Amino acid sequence: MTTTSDTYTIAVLGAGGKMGMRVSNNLARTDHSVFYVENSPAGQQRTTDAGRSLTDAATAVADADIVVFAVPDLALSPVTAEIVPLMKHGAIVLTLDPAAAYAGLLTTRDGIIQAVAHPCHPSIFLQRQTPEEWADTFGGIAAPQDAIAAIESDDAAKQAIVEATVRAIYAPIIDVHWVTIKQLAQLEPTLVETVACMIGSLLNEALDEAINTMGVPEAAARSILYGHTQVALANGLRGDNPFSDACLIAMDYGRESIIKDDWKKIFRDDELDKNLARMLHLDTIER
């Protein structure tokens, strides 16, 4: 685990939105110094609730090591358009999804180096010690997480800048991995999202069938649910014990009933393009 005490100058863009907020609640905690940024009058109402004075763009980037630009996909584009030429040079573009990043909406300009970071959310592994941690799923409060970042440089001095400011708006961080762009767009759609946001979502989906169509008592259900997906999980991922025999042929079952056949698809990187375009609102990727 790497740290730093090293400050730095850090503007945060869309500071009194949904991440806006989580990124600022962490960053007011630290010693950097910090502007925040932002235009909507129910994120500014909000940023200034939290005892946090607000700044024009221009004045808070003009100065800034790193802009955390903490505003949907589909605002990037527009937005870096505006901000990216008012940086110094040497500064950083952070971006907290990699989807406009991969898919070339970003503002680019010589001397302004891209990167991007993404929590990796507390691990279901986590040992969690006290109720505050339990009660942080998302991360960021109390929980610690692990969390993923990509830099377009091999500056290791840009790079701490990233890693401090990484530490800092997802806290508390346990590990900093560093990936490639694309490689953080394999992950974040298409490993977490994809796969494993759509498998919650069915396993909620099934749930509701088990209670409202076989006629299941609700507590019951979630109950077995609940503890059968720990052991699927814990089974499955670390191998901490064997299926048994019986449920290896359901699990067989459930393949051959729910699952396509060519479903590994999902990681070819024309399907990835596919995914982001979605994601995006545009027809295609164009690189």
Ligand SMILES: NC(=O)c1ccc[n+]([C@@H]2O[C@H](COP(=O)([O-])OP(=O)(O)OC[C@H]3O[C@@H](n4cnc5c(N)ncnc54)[C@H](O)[C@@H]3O)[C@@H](O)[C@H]2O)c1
Contents of the next structure:
Amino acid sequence: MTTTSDTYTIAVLGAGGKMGMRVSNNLARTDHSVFYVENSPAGQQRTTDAGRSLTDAATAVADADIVVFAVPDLALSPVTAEIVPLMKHGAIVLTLDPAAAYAGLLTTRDGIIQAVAHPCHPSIFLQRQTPEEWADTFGGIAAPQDAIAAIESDDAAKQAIVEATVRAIYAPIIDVHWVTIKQLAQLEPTLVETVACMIGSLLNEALDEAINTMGVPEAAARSILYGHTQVALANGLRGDNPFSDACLIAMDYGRESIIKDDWKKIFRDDELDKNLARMLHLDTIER
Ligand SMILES: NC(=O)c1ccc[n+]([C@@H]2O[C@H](COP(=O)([O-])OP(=O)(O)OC[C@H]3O[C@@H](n4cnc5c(N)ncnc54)[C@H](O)[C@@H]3O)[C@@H](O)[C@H]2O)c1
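May I ask for the structure of the form predicted together with this ligand now, the form predicted on its own having been displayed?
Whole complex next, starting from this chain.
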């Protein structure tokens, strides 16, 4: 783990949105010089209700070492087209999701550095110590988490600005893992949204089936599913214990009934492009 005591000038665009509020709450506790920008009345109200004052975009980004684009992915193309020309030479564009950056939708400029950082969220295997850590499933409040970052520059000073910002906005942070923007897109959405979040939602659908179609008492169904989900993840991801012989047979039946043989195609480049195009409401991704 690295730490830095350097302070920077940071602008947050979309400061009143879901991520904007989270990152702003954390930045407000740091010594960085922070400007908050928000264009919707509701977001402006949330920002001022939190005790933060608003700055117009042009003023906020003029001196910023790094601009955090906490705006919707679908707005990143027009918003970077408007904001990037206003940024100072050497400043960093930080987006919070790789989709638009990997799809080539962001306005770029010579001397402006592109970076992306996504929170890992606290691990299911984290040794939580306090009720606040247990309650913080998203991260950024009390439970320590890692973050993944990508930067299109070899400049160590720029990397340090991104790392300091990432450690501040997603605090408390354990490690920042550096990958390429493409690798970040292979992690998120493919690994964690297309697979992990889909399975989380499938578990809920299966629970609903057991309760509402099969008529199993809800408390019994929830209890056995929650416990077995922990066992499934601890055995499946960490090998804590072997699955029983009978369980392995039931798992095979599940795989044959539920999973398509060619499911690993989701990791291919052309499938990643299809996934991102759907997310970004585009017909195709063109590079
Ligand atoms: N929501 C999550 O759980 C989550 C997690 C990780 C990363 N992200 C990423 O964070 C980014 C923001 O997502 P979100 O869910 O917080 O969106 P959101 O819709 O909750 O908030 C976006 C905010 O940006 C504001 N905005 C839009 N255009 C603006 C402009 N030109 N100037 C100033 N403000 C503007 C909107 O008014 C809104 O308040 C996205 O890239 C998303 O992929 C979101």
